[in-house]
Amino acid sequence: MAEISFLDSVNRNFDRAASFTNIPKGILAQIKACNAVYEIQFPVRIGQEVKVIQAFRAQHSHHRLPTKGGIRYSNMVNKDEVEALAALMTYKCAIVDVPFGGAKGGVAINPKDYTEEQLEKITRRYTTELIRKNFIGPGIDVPAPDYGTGPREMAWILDTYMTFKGGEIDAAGCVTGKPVNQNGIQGRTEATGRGVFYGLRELCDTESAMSKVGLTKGLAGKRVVIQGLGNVGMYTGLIMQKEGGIKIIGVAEYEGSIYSEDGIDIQQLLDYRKANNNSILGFPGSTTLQDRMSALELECDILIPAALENQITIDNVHRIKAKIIGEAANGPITAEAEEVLASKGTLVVPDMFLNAGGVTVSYFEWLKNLSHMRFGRMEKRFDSNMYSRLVATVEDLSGKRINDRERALLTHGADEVDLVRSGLEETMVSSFQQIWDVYSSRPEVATLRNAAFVVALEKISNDYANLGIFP
């Protein structure tokens, strides 16, 4: 039986969850529809030749503006994929209460095939095309990094936009994920991975959730497998090991996968890979598995697909042994495969919630750009001085003194990164609780993905009602 497309999978999940709501069919149809897709073919001189580049930008929903979503560079980019990812962004923003509509962009290239100078040409020309059609702007549509792009590309986008829009006071808010020294925000690079950590930690701290899968409460000691060591997978592994106390027993990458029951130190693995032609194979103390998909089939507590979509399909789902799957990537499990996982009792933490850390911190960056001031500038010293006076008062009343390390910890005023992490943690914790309340109180919903969709659809429907678009 042929596997359905990524877009069909997203829409099938939508339709299933929509049946658990009382939202009128007309409004559901509007929420589901992609409002606008811009398909572009533009020429760029590469060496001595002119190459025609295909690119897209989809704006899924205009119920809130601006629309928001990343730009990916990949040979696999196509119209259906961009529409599917834009739809997920709409639902994701609603779940975490970020006031954006969903969007997504893609350029159909493999960035490894181009030099930095050539990538800059392509990025600037793509941005120019978006400007011409009014598909970018701080109040219109705000791109961000995605697969194959990063702060460098976002800086090129900003510079191109400002060239066309000189004097626009909020121009820096036209794109997020920028370098910190170019109107970016501290904590953005790690944001998606840190959000994955907060989301899985909250799940594992929920006793009723752990009872369902036969695990003890808490994240510490859980056996974890990670697929993908890109930005998301790398930070997820580093943060979960350092702050969560988990044991990573398997890692999969493009070149293959490895296993070690004693645990794999992610920082050491990253250093090894860098020194060994970008390969994790042969990492000391590990066993090389048959192929790059083999790690997904390891027996573990938590499996974290952090690569691309459609990694767990009807073809391999029966071999998946993880008790919890945390979707750090977008759409790594097809709709058909998830039905099998649900029947097995596997808890799937859906992408539209779990990887929302990126858009959450992008929202903070956008707010910083509109306010023209970094977070913490106004209050950091005031808070630090107040805490110092409180500590001094307690010392005087108790007759005891604390050491310098304790004093520094207690009197620290929040830096920008502290506030960003705090805001992200609050967002992920409160959003999980909303999803879990629906999941645990409405048995017919059946899965966390359905519960997340219900939360998103009800919020978006309320937005339409408040706008007065539908009487």
Second form
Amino acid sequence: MAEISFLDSVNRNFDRAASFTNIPKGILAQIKACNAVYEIQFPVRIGQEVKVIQAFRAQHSHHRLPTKGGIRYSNMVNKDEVEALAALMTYKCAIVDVPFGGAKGGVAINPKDYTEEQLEKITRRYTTELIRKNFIGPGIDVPAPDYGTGPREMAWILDTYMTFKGGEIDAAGCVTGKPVNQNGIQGRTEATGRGVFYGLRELCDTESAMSKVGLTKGLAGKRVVIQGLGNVGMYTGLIMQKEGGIKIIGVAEYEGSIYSEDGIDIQQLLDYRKANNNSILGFPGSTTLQDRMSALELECDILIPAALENQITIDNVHRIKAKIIGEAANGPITAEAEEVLASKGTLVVPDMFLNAGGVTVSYFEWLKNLSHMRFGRMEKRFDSNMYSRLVATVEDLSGKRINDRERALLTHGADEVDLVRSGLEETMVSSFQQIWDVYSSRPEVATLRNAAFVVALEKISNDYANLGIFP
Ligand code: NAD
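Taking the form predicted alone as the starting point, write out the structure of the form predicted in complex with nicotinamide-adenine-dinucleotide (NAD).
Zooming out: every chain and molecule, the one shown earlier first.
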């Protein structure tokens, strides 16, 4: 059955949620509209041939600047997709109080078809085009990694930007998700996955949420299925297994999917995949399922799609048995499929909240770039010395001594990564609370996605009021 596009899906969700607010129609129309899209085709010499590459950058909302959002490399990239993803970024930034408008970029290539050198050429050319049209800059528009890109591509973008604009004092803030030794920040690579962990932990610690889906309180022991072991899926699995005590019973990747009731150790699976021609199939102790979509249909507590959009559609939604779906990917459930899930009582934790850890830590990276100093540099030693004095005083007063391990733990001053994780945890916990408050106090809102939208729309419309754009 033909379904509506990803963009229509996002807009349909927007319209439904907007009806629960008192925001005037004109402001809603402005919030929904995509402010600017740059579409370009540029030539790149690949081997003996010249290839024409199609690329986009959409800036969904200029109500706060810079705009912010990842760059995707995939041959499925098109204008609609980029606009949908840019819109989600606007709502996401509002939910987690990151003071940016939403944006997204896309290059319509399959990165697997190109060598590293060719990818560098394409990335540098794309960046040059963005500079030419004023679509990149620390106060204009700040890209980051997304599907098919990572720190390597961000380093190429930074270097290209510096070539043209090296004299700008804040040039390093033109892109985030950079390698740590190239103006990046500790904890960015894992940030989206870590945010997914914090978000799902909060949900599972909420008694009323768990009784709704007939599960016991707490994340530990929950049976989980993950789709996609890229940046987001990999860290979600690793962190939720190590710090959350979950049991991963199913994993889906491009080549197929596997199942094991005894649990799949994600680190071992990643090592196995690397040594096994990039395939998870045949992982010791697991059963290979029929195809890559089969894992989504397993009986489980939490299903975490972490690959791409439109994975749960009207075609397979009736076979989905998970009690909770945590949208680590952007837009993995179509609007029509979600209506079916809502009627089945499945709790869907929406993308615009759950995967906001990446943009949150990108914001920290941008702040670090603008301040030209790493987090913790000023206070780490001071704090550590104070804690040491405090411990010494307590030891003197009590006449007892603590051991070296306890001393190291108690007198530790915060490093950059400690502060980043703390800021991320605070963000995810308080944003969850805001969404949950709307969801639980206004029954007509009905879903967590509607509640998240309501939180976002009310904040953005307040921004417009404060800016005096609409007198
Ligand atoms: P990635 O390229 O690192 O990983 C994606 C993984 O999904 C790859 O391993 C790929 O092989 C796998 N995959 C592709 N199609 C699949 C299929 N049909 N079944 C199973 N696996 C499949 O991408 P990523 O950065 O992890 O992004 C994944 C999703 O998370 C995207 O929707 C992206 O927009 C979203 N997201 C990413 C970030 C970030 O910081 N990287 C932040 C927020 C949201």
